[in-house]
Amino acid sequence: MITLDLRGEVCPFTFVKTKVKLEELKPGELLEVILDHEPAVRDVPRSVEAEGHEVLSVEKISDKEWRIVIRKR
């Protein structure tokens, strides 16, 4: 699994950087995205699913941080 640390980034850069990283992966590979911008916790999963990828989990890992796991399609 590849980790993309986007703490400190805000929308729309969180999705743009996630999309660019997904383009580097092979189908079936997993991407872990770490975020601290709450709106991105909603926007990134919705946007990557619209691109055809699978969101496996969205979890809060600390008071202000979330972890999203995505499988590239």
The other form holds:
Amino acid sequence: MITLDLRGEVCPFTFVKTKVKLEELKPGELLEVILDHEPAVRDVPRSVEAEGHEVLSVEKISDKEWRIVIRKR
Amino acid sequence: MLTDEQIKRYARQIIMPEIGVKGQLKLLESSVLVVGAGGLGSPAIQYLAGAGVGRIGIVDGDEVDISNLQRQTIHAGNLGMNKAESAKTFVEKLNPDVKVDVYPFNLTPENAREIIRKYDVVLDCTDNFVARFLINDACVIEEVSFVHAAVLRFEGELMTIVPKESACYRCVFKHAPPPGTVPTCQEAGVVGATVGVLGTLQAIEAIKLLLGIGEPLVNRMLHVDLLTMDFTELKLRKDPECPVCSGRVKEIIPEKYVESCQL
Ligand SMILES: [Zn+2]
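Right, and the form predicted in complex with the partner chain of this protein, after the form predicted on its own?
So here's everything in the complex, that chain up top.
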């Protein structure tokens, strides 16, 4: 699985960088995104789903960090 | 591949499903020729450069005059400079991703085809009928899509021409009107914001054509009256007798009508 470390990034760059990375992947491949910008934890999955990708999980991994797993459409 | 800086610069475009990374890369590889860096050309150049159109050609033989600045805002601080050169300095400050080709002279029947064929899309940002017919004929013969716009007082018109597929400017207007029948903008005047609207619409049409998205304004003419805010659309049809579209004419048809109008 490919990991995208977006700690330190804020909206809209959290989604933009996720989108850029997804465009590099092949359909079906998984992408793990690590975030520390709380609004993005809601917004990134929503925006990614709007583009047709599948959000497999969203989990809190520490006090201020989250992990999202996406399957490219 | 986009650099980190480009991802930030174009974030608002990459976000959109119609553009994305693919569309952005396409814009960066595209080219647009803007004929006239005046009232229509200024906003068009500004937004094309901002969007990251990789190469912009600018044709203008005039110099920046103080009477231009009311609407040609990209020339701020460049009084006396050639307008194509002046526009280049603006683009360089705004976006270093854009390469600018400067043509510091007017388009003529002799040079038009050779210049136009180097670009993906052409914007007709000129202010007179001779130039409009010249751009039309050269673009149709070279099969380069172009976007026409014209402004008078608070009104404007816009039309996109995709050679072979759509009605061309000559299908609609045939020939330049005889002198004296149409007021020149020196007689009529214009508000800067009006040319700003039309030039901005030209930039959006160019972006749509380059990306192959949406519905370009082909076989249609948009007429806007900004005093009443009426936007009306006329349906246009290709004229089977049009000498240019029919392919009968392989060379530019010279228009004898001479004007002296600086929009
Ligand atoms: Zn025609």
